[in-house]
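Here we start with a single chain on its own, the form predicted on its own, put down as structure tokens.
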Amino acid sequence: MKSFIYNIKKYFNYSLYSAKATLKSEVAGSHLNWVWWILEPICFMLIYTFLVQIVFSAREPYFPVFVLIGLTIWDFFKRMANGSVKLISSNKNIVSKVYLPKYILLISKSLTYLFKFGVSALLIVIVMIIFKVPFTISLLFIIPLIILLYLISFGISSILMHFGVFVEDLSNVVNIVLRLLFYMSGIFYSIGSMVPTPYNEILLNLNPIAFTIDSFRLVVINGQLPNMEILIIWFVIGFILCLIGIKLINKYENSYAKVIS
């Protein structure tokens, strides 16, 4: 643990630019450049609120605001699940030619994702202000609930990007997984009261991403407090696969250039 606390120090300045590097690359070639960072969840709010509360009726009070954090938490997960799998491939000139931890690689490009959160949790807060949401101290949970996401975010995909290295079809299995998750994460339904007693609460303790939205929702909307107890729990299972993930990386890494060239 000593080395990786090391080795994000020492490399933090190529993460940074690395991060820096790919954000203008994706809008290099766009008329509206970092305009889509703010049109993209916006549309799929609307995209969203249109379906479930016109089409089906569903009454979700301060729905825009609802959807939005469930689709900013679910958009950050599966970014960083998906580019995990094939980021050493991906990186196959930096791999084989520099050494590099690649861990490092998986950091770098968080901090790319980070910043598209960051956009639009800015859009939470605005959208919040235009449908008078109360800002309550509760909002203070965020943090702690940020760092979850981040922590099991991470953990899950360090274990990916190693296995991607060495099974060719796991793009496809986590594409499949994803989708299912998606439906089985409440991003634009409540689970507490569209899920029947007991599975409700299996659902959302069991799924760490179904849990971090509807914690995020508690704190944002009604003001109240996350479970603590499933919290402190998630936070030491997002820990462990951190450093699964870290301790995989670490052992095998050596190996990576030689299967992907």
Second form
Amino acid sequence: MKSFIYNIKKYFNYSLYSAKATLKSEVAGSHLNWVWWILEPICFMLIYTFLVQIVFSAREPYFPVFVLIGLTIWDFFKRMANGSVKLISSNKNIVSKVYLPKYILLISKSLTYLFKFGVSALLIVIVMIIFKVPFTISLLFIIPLIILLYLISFGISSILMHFGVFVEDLSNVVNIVLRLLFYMSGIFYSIGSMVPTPYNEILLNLNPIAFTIDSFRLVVINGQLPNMEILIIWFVIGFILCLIGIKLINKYENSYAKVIS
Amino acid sequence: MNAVTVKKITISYRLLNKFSIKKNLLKKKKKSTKEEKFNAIKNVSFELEKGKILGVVGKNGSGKSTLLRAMAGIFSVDEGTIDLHGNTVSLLSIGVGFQKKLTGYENIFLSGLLLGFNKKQIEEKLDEIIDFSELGDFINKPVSTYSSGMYSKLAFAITAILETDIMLIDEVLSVGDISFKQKSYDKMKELINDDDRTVIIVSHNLSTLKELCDEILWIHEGSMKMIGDTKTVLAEYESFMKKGVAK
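Right, and the form predicted in complex with the partner chain of this protein, after the form predicted on its own?
What follows is the entire complex, opening with the chain shown before.
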């Protein structure tokens, strides 16, 4: 753990710089440039709003805000999980040439995703203003929720990153599981009102992403507080996941270079 | 004072095919996927004093590069220890972590930070790097627009000017056109001959080794065959290799 903090300090500038570099080179070639970062969430918001409100004619208050929150959180988690599986082999030229604590690669990646998360979050604020969602003091609770999201995502991703080195087709499995999770997290519907009891409770409490999304909406749209007990339990679990991931990486990272080739 | 102490290290590659869920589901029973172990380095130990230059020779596939990578911390050793006595170390390699869509200027930082330097150290050396790379205004253009010569000049300048206490060199590098080749070779020599710098060079070029090294380590099929002063070991090595050819 000590070495973890030391390494974070030592390499933080690199992860920041490399994240910036990745973001820059992502948009360097395209015509619309950084506009994509805004356009993408807006388009998906419109698609789901159309789909759910018109095709399925379901009613949720402030639906664009509702769905945008779901998408923002989901996208962050999905990007982390998806990106981590092949992270080591896609950075082969770094991994095989220079020593770097491998979780730094993940942190750097997560910074680019956090940036996109931030852009999306700004959009939420704008859409909230447009649809006149009241701002309340309970909004402050999004901070622990974001930290929770990061902990859970980082924990799961670091474990995935480790096994992704050794298991060739892990990405296929992850894709399928992610798709399943997508429908079980209530991105574009409310688990609480659409899923019959007791399954909705189970889903909300056992799926950290569903819990985060639901709490986020509770805080932002309804101005209520999330369920503290479950929040704390997930915090602890997220922390443990991170610990496991970092331990795994610490122990085996020096054999990664031998396996990928 | 020793800068490097290597004690009885063994490094193995596991010759196992990567685990695949698909294959394991389809196969009813695993046909003894016993891990075949291949020892690239067997029981090698040596010591090197600060400021000395060690050459490593051996035929292809004898584990020389593996040894360097282990010393750089990229590979783990399976047995034994490598003690660098707190010195900073780098394996000289070109263009690590470059992002082609970014400018040369940005890539200097990217590569430098990756090699473990901090921003201040890089800023101090920045002018020297740009100057050495002979890129001029191109430094503010994306690396993807560079010719391959310009690319390797920049990459070389970064690695050569951001120096560490211990340098590990896999083949003495010389890149670019004739004049830059000479310049880069001279720079290498200057780096290598610095009295404070400990250097380990892997090379097949015996005349270079003769010129530069204080000691030679000869590795044969992963084991140490000989270590000692340059002349004796190289003479033995040369006659050994010639015998191999004669056969």
